[in-house]
Every structure is written in structure tokens, then in C-alpha cells.
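We begin with a single chain expressed as C-alpha cells, specifically the form predicted alone.
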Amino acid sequence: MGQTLDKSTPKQELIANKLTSDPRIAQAKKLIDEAVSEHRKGIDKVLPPDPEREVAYKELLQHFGSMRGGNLWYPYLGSGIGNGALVELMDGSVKYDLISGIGVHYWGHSHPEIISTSVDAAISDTTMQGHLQQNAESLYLTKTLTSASGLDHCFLTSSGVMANENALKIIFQNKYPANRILAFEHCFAGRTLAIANITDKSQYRTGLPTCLNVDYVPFFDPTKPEESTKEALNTLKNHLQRYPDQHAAMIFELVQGEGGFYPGKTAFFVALMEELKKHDVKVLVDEVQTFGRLPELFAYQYFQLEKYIDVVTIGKLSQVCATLFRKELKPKPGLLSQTFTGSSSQIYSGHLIISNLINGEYFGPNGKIQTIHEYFVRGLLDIENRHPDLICGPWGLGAMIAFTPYKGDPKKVLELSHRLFEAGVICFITGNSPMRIRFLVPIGAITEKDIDEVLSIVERTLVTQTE
């Protein structure tokens, strides 16, 4: 990324960055970026699967299904080719990729600087950089982590749970022996065995033991936002009170991601945080989701909140996910290490995204990220006027964007969503009751004819369900 070390000026200059400067990589990254841009042009629509390839494609899903135990949740192989929101799959067909790997495509596919910039990583020595061996890139991300959140520590890992198991490991250290973690229902924080018992969602936990004791608060309710403070403070209070000095930590979703795409309000959370902070209970921000997705860099810069935050867990988007957190709880040594923390390729990925949303014009209530929202909620509000009985809000925030459609009946909304990837729009579920389709839209790629093109097909799929 070009970065220097230090002020001082070596009297030789290190072989990797001849390496990096010799014009015969600027010219492969020059024809590589030539013979994509040409390739992506093909990719402009949405296109139906290929007749030709149905056959040897399905044959491709039920093997991969019955290698891995159990069946993809949509039919989707992709090429490995696409043209910003476009994706193309292996049976030919072309959709509009609105979930991005739930979350993890912000810039889309085939996006050219994040080509040229896996191009550098590839090139680099270290394949896979962790606990022995990490290139500076990895520095580079961190000091960029730690200077935009305003924290004192960034340690770098593989997956957004394991930002959260590292989190809590970090905070019951600090805190022992206090061993209870507060959360708020219907919330999701992963799947690991220990994260599971925090996910309030029980068929995620099936036949696991209890490794956690969570006590659980209701999430803020936006058509009674004072009777709903209080009842969450008012829980809060009985938990602290029941269990003196045996909570470690709140872990705190600011908007709701699998719960339904709901977000809280500043009074919400700082009615409760302030209550903590009598408590000493640290403040765990889960923003793998919500990461770079709203009108600022981090949720709870959104929601106002930076005086109280102990630590935050970011991924997704970040490609390479962390656990950011204050000195005072810096841990002692051996309790965080991992044989690698993430890919050269994901580490230059995830700095030059964080890089782009940072110094380009996405934040504020002019950026792209609000402008895309408010884009994008009139349409579904236009289609709700003319079809009020097939789809409502809430409409999420920022590049977080969800719809009711038929009530929010589980089984419907189930079936639209894979008619939806059918027609050639990738979504995916949230929430029980009510279920809903979310999007998690790829910011650095999307365009308004996008949006357009997608919410036609979101229209027509919606009336011919009901047909």
C-alpha cells in the first residue's frame, strides 16, 4: 500500500519493494486488469440458467451437498467472474448479488482495485499471515483500525465469532472471577461452542453444553421507545441485582442483524451502558455486521456512544476481522494467539476497503451509504403503495436494508426468497415474527439502475407469489 515504517532512511532499499516497483508487475496488473474489464462487459443482466448446463450443475450441488453434510442453502457455485452487483454462476446464469456473501462482497465482484491489490498480496512472500509470521501490511491495517475507532489495541483474526470468543476472553480475564454475560434477546454473535450459548436463538444450540451463563434483556421497541427503555433498564437492574459482581460484560448489537434488522436509539443504549458503567460491567460492541454499513465508519460513532465503549469485534466487509479494545484491558500474554490470523489476500483486501470508505465519500448524511438507502427505501415504499398487502417495513439503516412481505409469515417468505434468487436477485431471511428479506448491499459497486433493475424483480416476483 505504499506505507513507510519509519522517518529513517535505510542505505539500501529492500528487495521486496524493487520487487513490488518493477514495471513488469505494473504491466501484468495492467493486462490483467485489461482482460477482466473486457470479460466483465459480458456481465450487464440478469440472465436465466443455461438448458445445456442444468444437468451436470445439479449433479455438481448434490455432490458438493453430500460431501460436505448437508445441502447449500441457495443452488449456488459461482464461476468465479462477475461485474460489480452481477454475479455469474456455473450453470450460466447471471443474478444480482443484494446479500454479498451475507456481508462479506462490499465492493462486489471483480472489482478492479481489489484485483490489483490480491495481485500484491499474491506476489508477497507470506501466504497466510498469524502468530509467527506477519507481513507489514498487517501493521498497516491495525494502525488504520486503531486511529478510525479511537481504541487502543486491534488484534487481528480469522472470523467475526472468533473476534467475539476473543472479546470475551479478553474481558474475563480482566474480570475475574466474574463469569456471566449479559446480552439482548433474539440476539446473534455466531456459532462456536461457547458464542452459541449467547446467540439467542435455540436450535443453534441443540444438543450443545452450557458453557456460557447469559442473562438476556429485551431489545429497544420503536413504537414504544420509553416504555421499552425502561423495561430493558428495568431488567438490566434485576440481573445486576440477582447476580452482584458476576457479570463480565454486556455484549451489545446497536442494529439487530439475524433479530430482524432492527436498530436501537442513543437514549436506548445509553440508558443501559450508563447503568453498566455503575457496575463495572465492560461494553462489548458486536459490529461484525454493522461494521462500515452505516452513515459512519462504526455503529456506535452512529449512535454517539464512544465514551462508552470497552470493546468492539468488526468483520465481514473487513475480510480479515478484530477485536479492538481500551489498554486497561490489555490481556496477558498466551491468551491471544492463533496460527494464522487471515490471508495476505484478504489483509490487503480488507485495508484497501476500509482505506476507500475512510477517505472516499461514503459517511455522513450525503454519503453513498445514506444516499443508497434512501434510494433504495423509496422504491420499496412505492411498491408497498401500490401493493400494500404484500409488503411493509421496517426498512433498516444504512446499506442494512430489510422489507415485511406477506406479513411476515415464515413459510411465504421462505418461499419468496428463493423464487427471488430464482428470478435473479440474491437476499436472504432475518427475524422469526416477523420473518423478512434483508439485503446487505454491496456499497463500493451498487449504482441506482441497479436498484431499479432489483426492485422490478422484487415487484414482479412478490405479485406472482400471490398469483
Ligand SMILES: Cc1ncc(COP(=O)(O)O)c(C=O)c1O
Given for the second form:
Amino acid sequence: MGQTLDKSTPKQELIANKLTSDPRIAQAKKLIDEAVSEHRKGIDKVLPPDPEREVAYKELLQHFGSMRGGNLWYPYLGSGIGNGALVELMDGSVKYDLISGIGVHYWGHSHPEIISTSVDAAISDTTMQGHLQQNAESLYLTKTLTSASGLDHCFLTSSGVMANENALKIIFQNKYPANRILAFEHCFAGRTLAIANITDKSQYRTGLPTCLNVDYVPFFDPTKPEESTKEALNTLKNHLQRYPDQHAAMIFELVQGEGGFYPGKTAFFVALMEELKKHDVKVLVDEVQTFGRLPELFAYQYFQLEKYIDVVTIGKLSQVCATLFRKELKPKPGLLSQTFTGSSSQIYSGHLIISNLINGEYFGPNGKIQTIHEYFVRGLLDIENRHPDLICGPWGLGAMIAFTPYKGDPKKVLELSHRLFEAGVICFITGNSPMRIRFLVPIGAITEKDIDEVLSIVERTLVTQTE
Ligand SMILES: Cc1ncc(COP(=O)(O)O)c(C=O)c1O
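Next block, the form predicted together with the named molecule, ref. the form predicted alone:
Starting with the chain above, the whole complex follows.
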């Protein structure tokens, strides 16, 4: 990607540079770009499934479900092409993808720059990179993340939950023999054996042994900000008193993603973090879902919590996941390593997306993220005005947008998510009581026209249920 950290100026050019600057590669990329652009133009509106494909598609899905030991959440099998926020499925349907693989495809589908950088990745020497052998691109990504975060170290990994596992290992080693973790009620941190002990959902722990001691603190309640802050602080103090010196860290999700799209407030987080600092309990911020989605790159920057942060984890839209941490927490050799950090394509694409975010006009009160948020929310408010019994806020923050349909009735909301899928809008649920519909908006691809179309499908589908 043209970035170099090499201060020397050797006379002999690297053969890799000769390959990437070979005019035949540029020509091939141009042809690929032309072909993709031409074909993706054909994907310009929501389409129902092609009746001639429906039976075969159902069979494919059934087969897939039985092979993987459980059906897919949605009958989604992508064909391999899309156009921005629109995606084509194997049944010939075209849908608006407003959940993007739970926040992964932030630049939408078949994005020309992502394809171009993936071609660069494809002609690099290996498909996968890992901790024993990494190419220069991993170094550039690491450098971009450490300098954007202000943290000293960045350890790449293959999933959000592994970033959290690595974070816990670093902290436990540093804080040995402390062996307890503090977390918010209804938090989600992933599903490995250890992390399933933190993720506050009984369904995800059923049948698993307890292998971590976790003490829960209630989250911020916007309907009673001061009272809920006091309650959380008191609960935290009680835990710290009950188990003196035994807590290694508290894990923070600054906007509860799976838990219902609940954002906290700066004063709430500061009250808790100040208390944690008094007891030298480390502050771990899980930004696997929030990273790049609020009007600052990191949610802790948005909430102005920089001085409290010890460790941060990121994932999803970054394509490659990472644990960022301060030098005081540097682990002993051997604690962390993995065969894979990610594929070359992930690493190239992740770096491109993050660089575009940093260098584009995405952040701040007038940045693209906030502008898109406001446009989307205005549309939701219009729907609420027309159908106050069917929909209400919260609307979320930045590119994390949610609404509460049917007063949050889980059965109706779940059913709505599937009817929206059929009508051409892919969303997801969040929270339990109330249950909500959430969108992880593909900021690098979505247009106002797309949002208008999505909102009109949402309104039509919402209304249909009551008829
Ligand atoms: C806040 C948070 N942490 C961790 C994870 C786990 O990430 P992954 O599914 O990549 O392991 C998620 C995934 O949804 C998440 O939202």
C-alpha cells in the first residue's frame, strides 16, 4: 500500500516491488475493476427470489444446515457479488445488507478498492499470515493501530473473542494472583470457553464448566442516569470489598452491542473507572463491535476516557482483530502466539478500511458517520410519527442504529426480523426485554437513496403485521 517504515535506501529494488509495479498487474487490475463495475451495476434494487431457483436454494440450505449441525439464522447464501449496500443471494434475490455479517462488511459488497487490494494480497506469496511469519503489511497495520489508539502495543489475532482471550491473559499474568473479572450485566464478549463465562447470557453457557470468576455490575440506565450510576458504583465497591485484591480487570462495552444497543455516558464510566484505578484493577475496553462506528475511531475516544484505558480489543470491520495494550502490561514470552493472524486479504483490506476511516471525513460532529446517523434516525422518527404504536427509540449511536418495534415483544420482533429479510432488508435483533431491531450500517457504501429505500421497506413490513 505504498507505506514504508524502512529508513535505508538500498540501490537494489526488491523483487516484490518489481512485481507489484509490473504494468501487467496494473492492467489486470484495471480489467478486473472494469468487469466487476460492469456486472455490479446490474444489482441496483431489491429483487425477490427467482422462482426457478427457489426449490434448489431451499435444498442447499437444508443440506448446509444438516452438515453444520444446525440451520443458518437467515436463509442467506451469498452468490459472491453485490453493489454497495445491496447483495445478491444464490436464490437470485437482491437485498439491502444492513447488518453486514454482524458489522464486518463496513465498505459494503464488491467494493472496488477492497477488490483491488485483495488482488494485491492474492499475488503476495502466501494466503495466510501468522505470528511466526508475517509480511510487511501486518507491520503497517500494527503501526496504524498503535498510533491511532495512543497505546504502545498491538497484537493481531483471528477473531474478536481471541482478542479478548489475549487481553485477559495479558492482564491475568500482570496481575497474578488476582483471578476475578468484573463485567457488566447483559454484556457480550464472545463464546470461547473462558469468555462464555463473561458473556452474560445463560443460553451461551449451558453445559459449560465455570472457569472464570466473574462479578457483575449493572449498566447505565438513561431513564435514571444518576441513580443507575450510584447503583453501579455501589455494586462495584461491594465486589471490590468482598474480594480484596482479587480482581484483575473490568471489561467494558461502552455501547452494549448484543445486550440491546445501550450506550453509557462519560460520567458513568468515569465514576467506575476512577474507583477501579484506586484498586489498580485494569480497564479493558471491548471495542469489537464499536470500533470505527461512533463519531471517533475508538469509542473510548468518543467518550473521552483515554487516560483510563489499559487494554482495548477490536474486530469485525477491521477484518483482522487485535489487542492493544500499554507497555506496563507487556506479556512474558510464550504467553501469546497463534498460527494465524489472518489471511493476506484480511490484512490488506483491514488496513485499507482503517486508513480510509482515518484519512476520510468520517469522524467528528459533522463527519460522515454522524451525518448518516442523523439522516437514518430522521427517517425512523418519521415512521414513529406516523405509527407511534408500532415503533419507538432508542436509535443508537453512529453506525449502530436500533429501533424498538411492537413494544419490544421478543416473539413479534424476531418474526419481524425474518419478514424484513424476506422483504429485502437484512437486519438483526438485539437485547431480550425489550428486544430490538439493529442495523450495523455499512458506512463506506450506503447512500441516502439506499436509506430511503430501506426505511420504506421497514415501514411497509412493520405495518403489514398489524393488518
Ligand atoms: C462486543 C463484542 N465482543 C466480542 C465479540 C466476539 O467477536 P467474534 O465473534 O469475532 O469472536 C463480539 C461479536 O459479536 C462483540 O460484539
